[in-house]
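Just the one chain here, the form predicted alone, laid out as structure tokens.
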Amino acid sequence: MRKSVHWGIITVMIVALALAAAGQVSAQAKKNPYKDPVKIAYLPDNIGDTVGAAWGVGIKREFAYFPNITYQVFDGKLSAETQNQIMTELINQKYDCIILQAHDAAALAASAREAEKQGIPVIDLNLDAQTPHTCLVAMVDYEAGSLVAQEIAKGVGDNGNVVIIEAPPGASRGINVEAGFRDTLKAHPGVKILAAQDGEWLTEKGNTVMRDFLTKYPKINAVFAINDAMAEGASQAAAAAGRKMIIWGADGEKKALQYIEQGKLTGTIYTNCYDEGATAARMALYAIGAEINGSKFTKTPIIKMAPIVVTKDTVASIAEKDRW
């Protein structure tokens, strides 16, 4: 199995350089983030979420390295408004770096616009605030919807229905991996797309939805869910319809490869999760120890975790420590 871990700490080395080099970052720090005392805050959209969850497991294996790190959890509870007061509390009490999942891109901009003003670096996780910051450590999203019509077009033979289970609105992963598949199906003409619906990320709200699109389609050959969670609620009520078709997620959470080994889920885009947290833990550590100013950026930096395509064929692969 490719170890995505090496491709992150590589890719972290040459952010750092560039941005050295593009005179975002000062001479001298104010900080050893390594020996200092310094507070870092992790606020995912959900706490309760497999793939947060991950991450944090991630993060939190990295910082148990540096006694002289204060590392806190704080839960977004699906709202942006939550994750607003938090991220204002996070600047007054003066963290020094906040790793961000944001549940909406716009309505987290000004949040992470004043951290970065006040100096407090903001690295997101996935889900990106939608303004210039330090930095984005995320899974690949339109590459991954690619993929994945990439291998629907091929499993239904480039002839044949497909529904999506769309991520909530303003979510920047969802945006991006519903366009990647998207514009790669227009590539297979033979392959129409019946309809669209919000899962919000949830197994129970994706079988709702998938029970919804079998009632009003009798003949569906494929659907792509945004995320594993709400793929694993369609294959559920696909099942019990008694229905049969291709069912693809994106994310890789144990649970689903273990559903693709039952033959329930036909496959998905995998990322150690694990490793994607460490890489946010370490960017952290860079950017607070290296001053960089992300508030002068023009651009966020991002960071992309290495794929794996997984199907029935490949799961095995995935060695189980790095199941998440």
The other form holds:
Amino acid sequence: MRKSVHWGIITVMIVALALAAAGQVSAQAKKNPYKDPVKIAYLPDNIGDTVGAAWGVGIKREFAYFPNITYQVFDGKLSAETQNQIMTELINQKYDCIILQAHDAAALAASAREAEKQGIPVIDLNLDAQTPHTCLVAMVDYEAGSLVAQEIAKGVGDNGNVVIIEAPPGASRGINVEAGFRDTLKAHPGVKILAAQDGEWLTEKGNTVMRDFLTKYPKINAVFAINDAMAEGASQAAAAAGRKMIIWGADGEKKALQYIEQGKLTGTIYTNCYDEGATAARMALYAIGAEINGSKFTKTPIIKMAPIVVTKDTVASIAEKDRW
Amino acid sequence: MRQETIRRLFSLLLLSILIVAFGATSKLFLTLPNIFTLLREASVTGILAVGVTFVIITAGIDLSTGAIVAFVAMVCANIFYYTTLPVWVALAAGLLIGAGAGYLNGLLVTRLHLPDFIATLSTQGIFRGLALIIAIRSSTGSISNKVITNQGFLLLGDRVSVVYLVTIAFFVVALLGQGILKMTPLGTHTYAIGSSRKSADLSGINSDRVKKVAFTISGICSAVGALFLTARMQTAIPELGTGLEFDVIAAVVIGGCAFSGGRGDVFGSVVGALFMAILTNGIYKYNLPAAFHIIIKGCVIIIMVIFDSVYHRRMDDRIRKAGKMLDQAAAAAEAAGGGAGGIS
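Now that you have shown the form predicted alone, what about the form predicted together with the partner chain?
Zooming out: every chain and molecule, the one shown earlier first.
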């Protein structure tokens, strides 16, 4: 009798373990992102930003092929706290994937790590989170800065004064673009960096910073703004002051291309942001369906979009449908 | 029933309506993880709101709370990055800086007689600037925010069972705040100078001292909020807390504090902070375009403040009418008494 009770208990334990294991397997079973209902969130730093909006269009276009996908956009409101709050919300709501543009690399690290731990792949766009995760899809950054430095050095004949309108502190893209620019300029000792100030990615702030530079420095030969929006602001400020100089941005947004055509901007490094958004969307679908676990990665895989140097001579090569 | 109790019950009723509405329309809303997340989201705003409640009851305003959060967070980040000092040093330094920042606000308002709005707007810039100056930088000079790895400090961002530590801290701070407001002479004096500074001065209350204490409490609460926020984010960034002061003020006003002073309490501000968090959390549950989130939030806050204003106007009218009737009754009684005196 006692023996049969023991066996009974052991049988129950084995069945329970088997069921638990089956549960584990079913819990780990990956969804088919092209058929099963999946929820994907896009959390840019700021929904009002041109680049973020273009990525959003690219992502939406890609997902439009799959009616099983619920796609939701959230606004990071240019705030790391807000992005962290929303990340927690998305984890609670058990989203299948998050496409994120981190406001700050360090500040979003914990949230991205937590999402990956919960089995939610995090695909970053341009601004990375400082933790290994599923993927980063980015415009070239260091290389973009380097390309602009070469163009500016050529433009000023290897001799002149340059000012930089920087990205907000902590933004990984800003840091890398600027590093590429500064490192490359070291090979051109005749080109001197007079000053660098944060333009907060914004046209109006870029304008304010540039006005300040113009008041302070009587001789500025070139300006490098880390994004086009700030470069446009700088261009307006220089025009208002009646001073001519070389002005470069980076991104390649529609308005910047028009400015280049009109001669208001010297050049930019163009990236097809629709394509970049679509690439992130494809990566999201791949990560949902594939047997990969971003939380186990020791380094984030990076996909870099091809850079195109755009000046007045080459701007016509960017087709209307690719202008964002 | 007292006017304050009716207002409180109505706030709770609106809060319940919001919970029922979101609960009925979203199956995710009333789940345990969501409730604790929601409480966590309310906590930092709520802790700051406790301090700001003191300032607003004195008929003041504090716009520097978000910047104090950034400054305190950055000081802690520096301590962890550049030194091996124990956690309590960072915590004590943070609290002292918060108290000092609040006291400075109080000094500017009472000694230099600057309007609260201007004084705290100016210090907002100063504290934010200081946070930028002491931000950790890379070798090229650009700001490079670092992940905090001190496990002792990061415990502040953790939870006990399912409840986040910040939520426990929020309710402790709120209880302390309510206790001070309702059960101590300091609380009575805070209400007195908010209702009528002149009368308070005439009755021997040191209004300047009360103001300074109110701002100092606000600074300390900002520091407490900063410590929890930093531990949660595991880093400090110079722009931390940007715009937070407006969420805090909205929570306090929704909770029933009047900008004119002398009215409201910490209980109301707790309800206000919960209301804001529930609203934000609930809206996220619907697949609405992101722009609608802000619009809905703005509209609901306007409705709440209109309700509060209409409610108080009606109550004031009622009190005035009751006062008039009492005056008339007193006059009639006096007239009747005078007549009787004449007969005798």
